[in-house]
Each structure stands twice: as C-alpha cells, then as structure tokens.
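Given as structure tokens, the chain that follows is alone and in the form predicted on its own.
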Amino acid sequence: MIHFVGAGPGAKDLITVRGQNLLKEADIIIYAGSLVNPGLLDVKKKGCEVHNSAKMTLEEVLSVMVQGEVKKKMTVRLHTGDPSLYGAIQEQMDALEKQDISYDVCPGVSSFCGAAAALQTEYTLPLVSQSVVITRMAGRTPVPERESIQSFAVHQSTMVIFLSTGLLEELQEELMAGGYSAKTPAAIVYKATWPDEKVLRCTVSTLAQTARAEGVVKTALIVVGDVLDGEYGRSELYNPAFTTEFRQGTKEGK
C-alpha cells in the first residue's frame, strides 16, 4: 500500500495525527527533501528505508514504490504542505493505477494556512474579500494564459502566490497591470512555521525591493490584498441581530 501524506507547512508538529502514525508504521519513506522538514522523519521505525526525492526522477520514485509492493512493504510518499497543491501527485497516482497498486491520500496543512497564521490574519474578511486565489507565476512550468496573475488581479480578492519568489519584479508588474494599486498591502512569508520563519510586510510595488533587502530568494509565499491592512465588516454569524439555525436574533442587536 502506498500512502501519499501531507507533511504540513514546515514545523514538525504540524503534520496530522494520521500522517504521523503512517510515518511511524512505514517500511519505506520517500520524502520531498527540498521542502519537507527532515525532523518529521524522527518518528520512523528502526530499519525504515528512506529516499530523498529531491535527487530522484518520477521513474525512480515509482520504481521504489513498485519494488516495495513486490516485497509487501508499506510506503509513505511524504509531500510538503497538502499534496493536492503543487504536489505533482496525479502523475504518480495514475502510474500506480496502471499497475493495479493501491494507494490513498492523507491531507496536510498547506503552507498558505501556515502563512495566514504567521501573518495573524484572516483571508476572508466581510466586505473586503470572500475569495482566495491560490496561484503561481509562469516560470519553467507554464501557466495557462487564462490563469495569468493579471487576469486574477482584476478580481481584487486575496491572492496567495506560490513558487514565485524569484520573479518578484515581474509579479508586481502583473499585479498592478491587473488592477491592484501600488500601495495595496502585501507580504512575503519566508518558511512559514519553521524556526527561521520570516514575515516581511510591504506593498505590491515594493515586493522585489523587500525580498532583496532581506535576502529572500526562495521558499516563500506572497500574500496580496486589503485583508492585510484595513477596515472590514463585522461577521453576521455572531451579530446579536442575526438569526441562525441555532439562535434567534434580537431587535436590540446591531
């Protein structure tokens, strides 16, 4: 059996209970060594076989999985954050299905959740933004034209941008071309939830300048939107005047 496990945003105690239990039971662990905190492997059992996929191709990863199945071993494929976001797991799952190898997925806490915690902010504030766009700049891996940063920026919703720290000059231009003002609040969150986490608050027009000043060149998320700084509406859910399934609103509430 192959278990795809989300490692969480970085801190080794932010993996799910299920994910940690699977790590403890694994005979083979293949982990994304470029991003996953190696401290997560501290719970592995004696004799567990460990592979760092940062140095492997897809074919090599699949070979380890298949050989593990032949030997009736339990394999954990450990991906950073939640494996459904930029985890490249679909191609692995499809290849396993072709060989009739069973697998399942254990979700994890995504780094965009870790970034919100680091920023002590809510991405969906009443009267400010009720949507979160999770995307990335086009680099060596292209992005469909209809999903360009500029096209998403038109909506003025909260944006969380992955895998783009090395393209900040282009990113800020795209954001402003799409409609964000130069003064729109922004933040660079470096290694959210790790011991060396860094939160850099800036504006859309100073993203590149801020990253350069702090020496941040990778392993960071970019957050953009007025949720980072500004007024917002009160939640109706907890407004005394608002009737819900569980309580009756009062005339005195405002």
Contents of the next structure:
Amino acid sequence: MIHFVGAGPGAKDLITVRGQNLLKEADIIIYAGSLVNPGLLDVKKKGCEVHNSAKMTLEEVLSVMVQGEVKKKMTVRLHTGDPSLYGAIQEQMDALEKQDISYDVCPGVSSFCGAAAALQTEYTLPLVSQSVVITRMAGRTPVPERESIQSFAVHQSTMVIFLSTGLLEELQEELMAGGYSAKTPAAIVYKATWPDEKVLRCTVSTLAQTARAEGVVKTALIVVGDVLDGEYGRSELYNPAFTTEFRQGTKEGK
Ligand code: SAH
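Same protein, different state: after the form predicted on its own, show the form predicted in complex with S-adenosyl-L-homocysteine (SAH).
Full complex below, order starting with the chain above.
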C-alpha cells in the first residue's frame, strides 16, 4: 500500500496526526526534499528506507514504490503542504492504478493556510472578498490561457499566487492590467511556518522591489487583496440578529 501524505507547510508539528502515524509505520519514505522539512522524518522507525525525490524522476519514484509492493512494504510518499496543489500526484496515482497497486491520500495543511496564519489574516471577509483564487504565473510549466493572472485580477477577490517569486515584475504588471490598483495591499510570505519565515507587506506595485530588497527569490507565496488591510462588514454568523440552525436571532441585534 502507498500512502500519499501532506507534510504541511514547514513546521514539524503542522503535519496531521494521521500523517505522522503513517510516517511512524512506514517501511519506505519518499519525501520531496526541496520543500519538506527533513525534521518530519525524525519519527521514522528503525530500518526505514528513505529516498529524496528532489533527485529522482517519476520513473525512479514509481520503481521504488513497485519494488516496495513486491516486498509487501508500506510506503509513504510525502509531499509538501497539501498534495492536491501543484503536487504532481495525479501521474503517480494513475501509474499505480495501471499496476493495480492500492493507494490513498492523507491531506495536509497547505502553505496558503500557513501564509494566512503568518499574516494573521482571514482571506474571506464579508463585503470585501468571499473568494480565494489560487493560481500561479506561467513559467516552465504553462498555465492555460483562459487562466491568466489578468483575467482573475478582474474579480479583485483575494489571490494567493504560488510558484511565481521569480516573476514578480511580470506578476505585478498583470495584476494591475487586470484591474487591481497600484495601491492594493499585497504581501510576500517566505517560508511560512518555518523558523526563518518572513512576512513582507507591500502593495501590488511594489512586490518586485520588496522581494529584491529582502533577497526573497523562492519558497514564497504572494497574497493580494483588500482583505490585507481595510474595512469589512461583521459576519452574519455571530450577529445577534441573525438566526442560524443553532441559535435564534433577536430583534435588538443588528
Ligand atoms: N502542495 C504545496 C505547494 C507545492 S508548490 C502546498 O500545498 O503548499 C511549491 C510552492 O508552494 C513554492 O514555490 C511556494 O510558492 C509555495 N510554498 C510551499 N511551501 C511554502 C511555505 N512554507 N511558505 C511559502 N510558500 C510556500
């Protein structure tokens, strides 16, 4: 059996209990060494075989998994954050399916949640934005044309942009071409939840210069939107006047 496990955004104690239990039981661990905190492997059992996938191809990863299956071993494939986002797990799952190898997925805390915690921000504020766009700039991996940054920027909802720290000049141009004003609040969160985390607040038009000044070139998320600063409406859920399934609203509330 193969378990795909979300490692969380960085801090060793931000993996799920289920994920950590799987790591404790694993005979083989294949971890994404470019971003996964190696400290997570401290719980592994004696004799556990460890592979760093940063130095491996898909074929090599699959070969380790298949050999493990032949020997009836339990394998954990450890991916950064939550594996469903930019995790390249579909191609692994489909290859396992073809060979009739069972697998499951244990979710993880994505880095976009780690970044919200670092910013002490709620991405969905009443009257400001009720949507979060998770996307990236096209780099060596293309992005479908209909999903351009500019087209998402038109909505002026909260945006969290992955994998784009090397393209901030282009990113800020696209955000402004789509409709965000130069003054829209923005943030760069470097290594959210790691000990060397950095939170840099700026505006859409100063993203590139802010990253340059702090020497941030990778492992960062870009957060854009008015939720980072400004006015918002109070939530209905906790408004005394609002009736919910669990609580009767009163006339006095507003
Ligand atoms: N599956 C992961 C994302 C993998 S893509 C997740 O759910 O978070 C790798 C990109 O994620 C990095 O280039 C960076 O943009 C972002 N990232 C991953 N960990 C991060 C962290 N701790 N802080 C900021 N950005 C992070």
